[in-house]
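Here's a solo chain for you in structure tokens, the form predicted on its own.
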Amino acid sequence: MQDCIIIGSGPAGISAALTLWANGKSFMLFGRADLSDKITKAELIRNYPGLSLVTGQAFCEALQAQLSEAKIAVTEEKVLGVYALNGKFGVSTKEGGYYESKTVILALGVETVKTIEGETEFLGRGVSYCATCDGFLYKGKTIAVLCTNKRYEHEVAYLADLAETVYLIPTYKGVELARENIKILRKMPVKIEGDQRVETLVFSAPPAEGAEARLKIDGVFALRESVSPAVLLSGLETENGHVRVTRDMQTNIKGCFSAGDCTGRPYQYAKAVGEGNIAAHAVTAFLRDGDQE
């Protein structure tokens, strides 16, 4: 049982982790060891106080060094679900892990690819976020796979070994998969339709030469960097795709806090770091005073 689980290893998550470490709290930090593509790909960071014209790569290396000095490890498991239990939270991962904590900080960042209409409604009824978890259900069937990063191509290949046909919808260039049963589509769908389960993927126009605007499918896999907050934690209040928080970064769910880009604009490092710090202090106060509320 941890005091807190932080989901996200960007500036907000790192700031929260360092503050909880300074406050002597037990916690786990979930994310990527290389922290964030958005940071490393930044040519220059011009508006972070105390750092003048630092490159994204140098900023990322400085954050990694600070985590190393504090002996804070990043748990590289992809979180698929957060569950508000009786006075605690459960966190499940794609790798089969399950962890519990007294509080949670969501520092998820923002996805450049939005959820598709119908995606949330059909979750568990033909929509999945985990190839290895649910791929066996689609042996010999037709599926669509929305993939946002080349690093997930091994999961697409795994699905292609099972399914009869895979419609791959990549949001990046340089797809390296070449299978007879993988058909690449370069247009994003607008809606998922069906009765009890997923039946049709709808496009605003035919997604490829010879294709139709409505594809008959048995399932949809969305392989993204992260799961949207409202899907990750049932009952979480969002507004325009962002988590609703108070000034001390509390969400509508007791013991759950949020920080960084996922709480809204501006999408800037200084804002994310400040919110991560506030969220960690709020967690510390909650752990101290929560039983008296």
The other form holds:
Number of protein chains: 2
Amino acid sequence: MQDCIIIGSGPAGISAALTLWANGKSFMLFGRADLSDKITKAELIRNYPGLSLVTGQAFCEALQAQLSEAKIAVTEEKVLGVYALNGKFGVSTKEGGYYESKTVILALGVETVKTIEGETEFLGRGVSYCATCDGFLYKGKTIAVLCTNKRYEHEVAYLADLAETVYLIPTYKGVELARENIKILRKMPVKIEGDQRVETLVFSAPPAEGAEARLKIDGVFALRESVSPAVLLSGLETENGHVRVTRDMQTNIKGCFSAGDCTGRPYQYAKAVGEGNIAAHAVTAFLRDGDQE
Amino acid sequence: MQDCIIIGSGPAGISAALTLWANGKSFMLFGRADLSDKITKAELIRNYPGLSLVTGQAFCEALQAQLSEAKIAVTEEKVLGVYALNGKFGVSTKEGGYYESKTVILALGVETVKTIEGETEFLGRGVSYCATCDGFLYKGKTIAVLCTNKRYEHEVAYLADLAETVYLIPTYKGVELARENIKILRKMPVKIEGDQRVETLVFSAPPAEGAEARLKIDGVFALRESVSPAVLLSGLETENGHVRVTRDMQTNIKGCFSAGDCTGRPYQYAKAVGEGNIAAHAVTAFLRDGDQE
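Now show me the form predicted together with another copy of the chain, since the one above was the form predicted on its own.
Whole complex next, starting from this chain.
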């Protein structure tokens, strides 16, 4: 069992990883080898102490080199669920992995896309975050897919092979998928409705010419960079969509810490690395005090 | 009047300065051209994201270069007092300067030397932090000087020119002062006592062979890197010697923010730059909301 599992490979997650490494703790860092879209896409960072007027790409390369020097690997699996078990945590991934740790640090970043009303309520009852996990349930059915990045188009294609009709709702430009059974809608729904399961996707106005403002569907897939914190870890307290933390980055769940954009503004690299550092020290103290009990 | 005065040129103060600069705010940064002893003396920094295994000296040079590129000057005056006036702040320095600002950020670092019991109580009644300001009051008298750095020995010499007897209590090795009227004690006092003014310096045991554990003195000078936060700004709430702050680095005094080691552990560069960043954003928001009133 790991001392800690860090979820997120942005500046907060990396800062936490470097500090746990310096403190000699065992941990896994879940994220992407290219670390973070939000870093690499930053044009110029003007106020990060120690690196003058650095581009996002250069900052990202510096972080990658630093991880590599410290022999810290990024586990490239997408975390779908975190479970607070009896004094430990379980982490499950889309790739089918399951890992355990004494503590977790949620460094999830922030989604610019908000969750839809009803999404959390119907999770597991028609709402899914994982095409390859749940796609087979929708063979021959009608589904909607909220997709935030071209990177997930292969998952949309996978779903289109199974479902009869796919309403694809992308939040990016330049969709490259063209299939007869994929209908692209350029409007975000406002609500998911249903009785026991998802039945209707509600829009504030018809999402396309000739379409209804209320679409009958059997399921909704939300393919996003990250899962919202409260969905990822049941019982986690949030406030205006941000994880609620104390000054030492503790969440309301014992052994669970959080850092970076997901804890609130300012959405800044310096703030994120600071919080990642604090969280790693808090984890170290938590592990030490746990041993003394 | 400045938008902000930042006190302290360690990582927290510099991070705050870079962010205020990026936000287009006017400010002064008080500190030292060589920034911070604690940085330059750091052997190797292992966990600062973006700079791999950097020495303190190299980190310091990177920060200096960055300040220089942004044309941010360090005002090399020692701040002795901060005054919360009506909706603004006044800052006075040992060099006789007086400056005003709408907000302040205290990025004072932490003193490894604690204040002595009675020190705050007798400040201005026998306790002083400034040899050149108050030395003349002790002409022909007996004083004790607590000195934390060789850098202040010229102030001790200045005092020795005036006072009859100087008990010098250094916290560093290799004192270079040798005068007949300077007696070096290698023990820290535990208490300052007196009625209206300072009368006695109390030690837990005789501080030197043949000396008394209770020394009769007329005054005490404490020559330190920084003044303790609560002494610097009257009414500032502290907790175990650390400035009490909220998650967005506000102190209990409106318009006064704090960042870095002085707000508490962990004493880490990443934590300090993160807090400096947050404080600068909080100042920016405070200035904006003030304008709207």
